[in-house]
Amino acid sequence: MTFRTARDDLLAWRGAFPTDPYEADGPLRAILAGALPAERTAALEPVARAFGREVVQVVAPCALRYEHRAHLPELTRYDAVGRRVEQVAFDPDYHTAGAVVWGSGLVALTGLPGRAFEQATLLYLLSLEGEAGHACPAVCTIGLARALRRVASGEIRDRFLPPLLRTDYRTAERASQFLTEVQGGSDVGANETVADPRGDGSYALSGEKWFCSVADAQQFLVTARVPGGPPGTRGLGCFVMPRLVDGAPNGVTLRRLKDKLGTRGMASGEVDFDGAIAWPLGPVEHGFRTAVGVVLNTSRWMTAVGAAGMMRRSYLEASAYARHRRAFGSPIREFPAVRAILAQLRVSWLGALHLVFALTALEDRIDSGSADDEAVLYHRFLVNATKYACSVDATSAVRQAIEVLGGNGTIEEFSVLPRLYRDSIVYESWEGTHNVLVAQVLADLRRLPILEVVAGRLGQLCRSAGSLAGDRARAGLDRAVDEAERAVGDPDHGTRFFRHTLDRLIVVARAAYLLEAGQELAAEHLLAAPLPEPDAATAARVDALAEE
């Protein structure tokens, strides 16, 4: 093999990608076909279709230029005659992606109740990119957007909400989510900035927080301590905040941006508060309610959301590579050890897909009011345990597929994995850490009923399916609805071993979801996990799932 055939091997898998990433993904344009009624189906697939081949061509080559170390954003306190100004400055290429991402509808369907499989699929197609400096924006304007939609005064939310809706991403403002203080981190109740009263029904708020993502929005989630409230997370409020008050600054300073391992594209900060006026959420003293119920939740969603749209482009991209790069005489997807990888791609693929859009579907009842008690329950459950699970798997995926690349998957300018690599793992902090996220669940499972819940809802899926494969997740449903049992009643058991025990969990209900969409082998597979069988079944299930 020559030089000139290797080069043009590697511009034939470059090639390979989808021009209509919509199209090309059969699983996905199931689930949607099965969820939705036809006409949500009809109206959403030529948007779903345009948006992603705007992502191919757009939002990719512009990601690649401004998420470069050389073009990333800068903090400008100070206009050219000296007034402060607190901007933050980007590459020219980022508000084209932005007009792109805003123009989809992406944030605006936030003012359409129930509407989450819309925006889930418009975001799964954005993070084939990766979070590409825009799906932290937009993420942060949604879950605003439906605080003021859900909980605000008719006042406030007709004031705050109207901006964040816009498609034109000129006019449009951007919202952001502010919790995280330097002493507090996961531990919120320890926060300490506070909100005084105005007495006009606003709040001055004056603090620091620590870790500030999309420091540049025009309006601010801020939670604060007010006065005279309880210790811990029962005496913090939730407040919006513009940016600006009379074109001015509003008592908002950017102390610096961080330097972060991914999502760079986007500005992270820190930020300080002296009197920046805030308006309540809704009660303040459900204020720790709000933000979390309602915006971390709705962030946590869409996190895995995006991270199941990378994993999809970890596998779209080492399975094309695999057919077109040759070693020792043959394309390298010949090779059982690159098939299996291949093979572990496709399922945690799939597996993430269907897990995620099982929670919009949940996201979507809620959303539109039409959720019954049980299917509240089983969101509590599956919002933590998606968010945790798909986080973990999209940066085993994106590493596995970096493998299949060799070391061409480690440069910058070849394959956009590296970039894919750096936001999986930013994405595993983003809304609570592993561990945090597991101890919610177990907490959860502790004070409310949502176990039955669980064990109800997936072992119907897994007795439907009438298989081996489902006979086998529903022995392993047991097990793990055993082991949760023993964590809820034995509490030094459940803090100390309840995260392998949420692992078996995840694994049956994803494996029931692949059952119920028909997807065997997938199932097989998973449950198969981590060590299948040494056999000839499970090198022709290997086989043919690397070929799909």
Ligand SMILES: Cc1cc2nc3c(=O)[nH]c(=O)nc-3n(C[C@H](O)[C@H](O)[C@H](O)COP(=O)(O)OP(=O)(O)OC[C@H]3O[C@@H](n4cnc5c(N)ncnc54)[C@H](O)[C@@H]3O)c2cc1C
Given for the second form:
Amino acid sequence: MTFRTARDDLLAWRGAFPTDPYEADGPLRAILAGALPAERTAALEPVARAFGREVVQVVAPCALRYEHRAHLPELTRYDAVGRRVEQVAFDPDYHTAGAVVWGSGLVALTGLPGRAFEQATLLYLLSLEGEAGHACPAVCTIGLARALRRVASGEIRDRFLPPLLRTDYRTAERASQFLTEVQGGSDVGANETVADPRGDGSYALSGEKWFCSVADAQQFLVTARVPGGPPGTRGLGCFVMPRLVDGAPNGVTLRRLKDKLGTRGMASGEVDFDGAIAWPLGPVEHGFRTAVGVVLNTSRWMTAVGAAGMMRRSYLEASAYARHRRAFGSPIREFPAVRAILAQLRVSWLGALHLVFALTALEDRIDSGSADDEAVLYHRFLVNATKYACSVDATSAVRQAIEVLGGNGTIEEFSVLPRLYRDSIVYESWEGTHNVLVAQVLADLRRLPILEVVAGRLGQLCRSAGSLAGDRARAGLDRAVDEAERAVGDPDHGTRFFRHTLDRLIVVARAAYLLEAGQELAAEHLLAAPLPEPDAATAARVDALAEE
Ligand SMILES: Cc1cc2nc3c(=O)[nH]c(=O)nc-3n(C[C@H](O)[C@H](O)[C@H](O)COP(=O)(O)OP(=O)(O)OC[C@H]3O[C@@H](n4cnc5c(N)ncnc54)[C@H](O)[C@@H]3O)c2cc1C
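Alternative state: the form predicted in complex with the ligand, after the form predicted on its own:
Complete assembly follows, chain above in first position.
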């Protein structure tokens, strides 16, 4: 092979990425067609198509520049005449991409209850580029907008919500969510920032927050301890705070921006509050309920959607590369060992896609007020389990795709994969670490009749499949439910081993949704993981999956 041919092969690989990623994603389109009434799909499709194209044509090249170490956001403390401004300066390309994201309606759709499918579709398409500097700001804004819509008083809602719903990026306000303090992010009940009532319905907040993404936002959602409240999370209020009051910084100082492993195009900082004025979001004694039940759960759902998008991208990059890259005289996809990775990548992506859209269906119903108690319980399980599983699996998928690209996979300008790898590790931590989400699921199973709901829902899906894979999923479910019952009844055993049990439950859940969608081969392969039998049936399945 000559240098010229090898370079042509690489160019062919680069040209293989779909220009219309929505059209190219048959499984996504099938999910939407099955879940939504025809008029909703008809309204969504042109938007998703146009946005997917813009992600490829505009967001991707912009992100390549502003995510580069030389063009990261910078803190601007003072204006030209020495006044404190506490602003963040971005590369101009950051705003070009932002205009596309906000213009898509991804955030503005929050104004209409029950548009979760539309928002998940757009975020998934954006996440083909990873965080891209705007996924986090969009999700934080959606979270605050939902909280304003659902729990705020009319006066607070009318004041703060409309600017968050604008589609014009230049005038739209963005939001951020500040919970984490230096003493801990998982242990939010250890928050020490205080909120003192000012006597007019507003509060003055003082303290510091340690991880503040979208540090450039115009509105902050902040947790703070209210006077006379009990210790722990029950004593926390949840507030909305404008960045500026009468054009001046509202008692808010940006200490510094963080130099992060991933999500680098977006600004995360450390923030001090000194009497910053804020208004309660809903009853102040329900602050933590709002922060977790509305805001954090929205972020967990959307983090999982983003992870599924990154897994789609990993599969696309690796499968196209394997078609075009040659070694030892043949395209590398001819090697069974490469095909095994491609099959795994396809199954991981499909499993994540179906799981996050099962969660999206629940989000849609809850947001539109049409969910019954059973759906609310199932959502409580699925939102934590899905964020945990998809964020972990995304990192594995990106790493496997990098393996397929070999040394080229490690080069920043060669493909998007190094950036996705860094972003996916951040996705694993924010909005709840692995252990914290696993512990949350176990605590919920102990307090609420969730296990019955999970067993009922997944059992029904496995039974409906009526196939060998369905029987296998059913057997896996029975075992996982037995283990979960033990974890619920035996605290020591549960604390030590529930993560394995949850992993088992999630495999069954993914397989059950794949079976429901007619993705039999993928379900079989998933159920055979982590070590499929070394037999002819496995070889045939891998070949078929790697071929698609
Ligand atoms: C890039 C980035 C941006 C972020 N942006 C924001 C933001 O905008 N707003 C915000 O509020 N936060 C933000 N965070 C913070 C994030 O939410 C926290 O990092 C996360 O919640 C974990 O908290 P921690 O880092 O303090 O880890 P810790 O809580 O100190 O946890 C450390 C380790 O201990 C484990 N652990 C903790 N408790 C338990 C337990 N009970 N059982 C078993 N294991 C346990 C954890 O799983 C973890 O492995 C951001 C984080 C990153 C990385």
